[in-house]
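Just one chain is shown here, as structure tokens, and it is the form predicted on its own.
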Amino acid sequence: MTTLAQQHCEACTPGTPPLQPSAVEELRGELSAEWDVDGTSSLHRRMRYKDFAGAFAAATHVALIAEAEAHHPDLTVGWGRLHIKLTTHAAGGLTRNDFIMAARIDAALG
């Protein structure tokens, strides 16, 4: 079986079905412990960096993830943190793609 990492997004349509909270919870076990789950919403993850400079590096790595992948996280960057939220506004809600993309972000940034 191949790991989230390695998965790639697939296009998502307007009326693309969010995933069950069963779904949810199975592929939440594959993420660093650092991702929080909203529900069936949204995937968060805080980060901290010892300055502005490494937090806007983590960002510019995660955009270039996103921007490979067509899938595009809502990132916010503060002296010293990164905050990332994940949802797939398509399904309105989690989809597997969020899942790849937070597993790839934790293959990236560790």
The other form holds:
Number of protein chains: 2
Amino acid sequence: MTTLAQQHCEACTPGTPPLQPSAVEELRGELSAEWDVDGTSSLHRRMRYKDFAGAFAAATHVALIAEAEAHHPDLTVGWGRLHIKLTTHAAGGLTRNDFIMAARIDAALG
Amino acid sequence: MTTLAQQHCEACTPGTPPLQPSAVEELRGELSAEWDVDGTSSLHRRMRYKDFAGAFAAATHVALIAEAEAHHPDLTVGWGRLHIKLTTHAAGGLTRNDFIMAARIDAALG
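Please supply the coordinates for the form predicted together with a further copy of the same chain, as a counterpart to the form predicted on its own shown previously.
Zooming out: every chain and molecule, the one shown earlier first.
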């Protein structure tokens, strides 16, 4: 079985449906406990760092993964903190791509 | 006269008072028209870019200025957009440091 973190995001087109709650629940089980799920709408992970540079370094790591996968989260960096929000705008909610990104972020940031 | 963008942020301690509205108004005049002022609380600039990499590159430029000045904004990057929020937590509102940062960001990003 290929884990989510080994999979790649696939191009999605406007009209792609968001995942059903049951699929969200199943994929959620493959992520770290650090992720909060907002219904079938978005995934959130909030991380703490010892300073601004630590938080921005982590954001940069996520940005590089996002470019490689062509699937881009919203990243908010403040002093000692990083907030990652994942959703698929073309679907108006969560798709498998968001969970692949989340799993890749878990693998990268721990 | 030394412009704001040539000045450096000064260390501020808890209890530093935020600026009065008249001072905010005066310093506002030295910034580009791109900044929105939320009372005496915070400064906001929202910028558009052609893609995620462009927005993240601009955020990185701001992050480097923030480290040099030891005064750190909140930065939110999404696909094609960057939101910069400046405030001084130790003062519970805007200080001269926020305007110095804003002027330096104007000088860097245009």
